[in-house]
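Here's a solo chain for you in structure tokens, the form predicted alone.
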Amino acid sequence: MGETPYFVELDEALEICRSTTIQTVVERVDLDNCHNRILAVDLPSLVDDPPFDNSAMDGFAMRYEDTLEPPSTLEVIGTIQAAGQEDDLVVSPGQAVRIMTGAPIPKGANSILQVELTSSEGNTVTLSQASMKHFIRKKGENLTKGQVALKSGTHLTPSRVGLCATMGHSSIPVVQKLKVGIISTGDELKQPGEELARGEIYESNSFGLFGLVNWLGHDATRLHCVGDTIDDLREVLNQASTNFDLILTSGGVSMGDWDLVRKIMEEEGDLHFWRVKLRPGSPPLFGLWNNTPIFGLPGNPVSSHVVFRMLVAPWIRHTTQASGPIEPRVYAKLATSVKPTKDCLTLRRVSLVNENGELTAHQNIHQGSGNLASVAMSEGMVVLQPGCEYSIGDTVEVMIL
């Protein structure tokens, strides 16, 4: 790639990442196993929805013109509870059919009145008001056979999986999940639950990254923490490049002598860029290790989280041609001061409050890049453009966490 770009704009970093992709695989899975997956094809409906005119209410089906002068008393000629029952019923003038929600509309009927607006005696029903034509759900009013309801790249939420079933699909083609290996680095790291000696901290980044990978619909594996030796790091990277589609490292990417991920990538890897104009999270790197894409994320937990959302997630969505999931963006008024930076896109953690119908953003927690609580206890991050000044009352863009 020639000389490695250093301290690049976020858009440039994203473009560099997008130039490196991996071959994805399509597999067919049944509906029980396609939640949170990425649809691999445009999916047409195999049926009309509804497949027939049906009742939206429990009540009576009748001719609308017989109900215009309530109260109206009609002869009840039968009952339809479900599809296929008494399909030979024909509603003539002065007649009605008892009908249940979802049951097909009998011939001759063109309206419904719900049961609570009627009174029955023997084989007659008396209506307290005119019947309702809009309580009939028309054949194909939701979907028509052959209509593409879900596009390739759709993130399959529960409602979308339900729609697949409504369209008649028992299984669908989805993008095979990427396998992502997560490596944390640093002699000072201990696993939660272990005793801490002086100078040691609990490793947390891999747990958050694991959840973010799963959020995107892919499979993550937390590998063991690597100490501060080049040989150990090389061995784990070699193993990861054999077993995973993507490698995420945490820590070791800054400018110090013990930032070994940066060092080994500069000396032995294929480094595509290092450092991005992003706060928090300026020292990430991207490249290839044994032809496997690798993102080197900062060790500070907030920086790690921000870099994943701003760099790694867009790359995964691009590689899998996925349209989601994404973080919603909203606009809010600043209720407290926020501090941008001169040359970096800056994200500050904020709480969002609805005040008299207006969304306001409050920065009320310490913004240090080591303070993971500032992410966990906030609803969003304000997106501050480099070199801009922001005052209380200004409208800002907020990424919802």
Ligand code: AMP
The other form holds:
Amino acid sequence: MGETPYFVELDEALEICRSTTIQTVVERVDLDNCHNRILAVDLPSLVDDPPFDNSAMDGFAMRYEDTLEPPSTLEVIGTIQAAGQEDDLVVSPGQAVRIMTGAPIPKGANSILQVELTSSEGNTVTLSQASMKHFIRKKGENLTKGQVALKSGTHLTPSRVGLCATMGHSSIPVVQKLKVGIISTGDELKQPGEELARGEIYESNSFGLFGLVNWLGHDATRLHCVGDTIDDLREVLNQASTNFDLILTSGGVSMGDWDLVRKIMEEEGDLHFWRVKLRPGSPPLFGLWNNTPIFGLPGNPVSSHVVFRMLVAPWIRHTTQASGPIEPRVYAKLATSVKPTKDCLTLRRVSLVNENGELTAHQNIHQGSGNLASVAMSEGMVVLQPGCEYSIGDTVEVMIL
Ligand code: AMP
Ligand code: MG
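The structure above corresponds to the form predicted alone; please provide the structure of the form predicted together with adenosine monophosphate.
Every chain and every other molecule in the complex is listed next, the one we just looked at coming first.
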């Protein structure tokens, strides 16, 4: 292996990856197209939210002082349905205005009573109890003009896109999507839908990795699978390095003679590390092919998924300066025994159950690194530190899947 760091701790692998970055570009997109993107600036509100004092209820607006001895009957002098209407209404002692949710509070009024607690007759309204000041939503109580509500690097979830609109932005600067090329390697791989011959299996890694890249807000392309020949692999890597910002391969990174991704990276690429103390997922590599960053992910489907979550996703967030989306972590009590390993950070797939108000983790599915169902049918992965002992009843950290 020469100088290339070998079988490194996960943190060391991340550190090595972080010294390689991709120059990101900022582009302005309209709100319809910014879902799941990464905000590229600190975004200030262009307005106060709400922009004016308004009613939180359908009901009546009046002077609080006129309602302290219920039932109280007040004269109704008008109706306010929406912004701008009846702007000249002034509520004087003994008077009320009919008001809709969100409508501006008329001058003179300082409280609201919801319609359910009133009865109307002619141009009067009788209140069954005192009115409420807190049903007035105050100007700027959510956000004040100029306040930065969303920081640069924020992952734009639906509520955050809505908030951009609330703040008055019709378009916003976001990080241009990275173009990620996904290459599966292996003579035995067939596309789903085709007939399997003896010894063949369906190619699944590229589909999962495609989804994971999209989940992070970037642009994935599944390139065709390459068989286990160095020349084909070299050709597809050369093409990918001219067309993509990042290359992900799967398969061919273990110790065997057929592990050609590892071999070609050792002999012709710029290899930054190979193998990580992570189970499942110990064989990955990282480096550059023609100056394009490349992660060589393991072929086993659970391993490729785990390595993406533990290594590729943190690095993509780092290089795009994104704070999300992240793998949320919770704490749960072990309900079944789980097996750590001596020298690797180990992830066991578990279902999470709420038992009497306590979150419990159950390992009840075969943990083979070829068993993708163990990821797909589980809620989380228990994070087990190398060399530690774990017993039923212990509280453990769980990464949500
Ligand atoms: P490899 O690292 O190439 O030896 O692959 C390890 C295991 O993962 C083998 O059983 C492969 O058949 C399987 N495998 C490799 N690539 C894929 C893929 N793209 N989809 C599903 N299984 C794969
Ligand atoms: Mg293979």
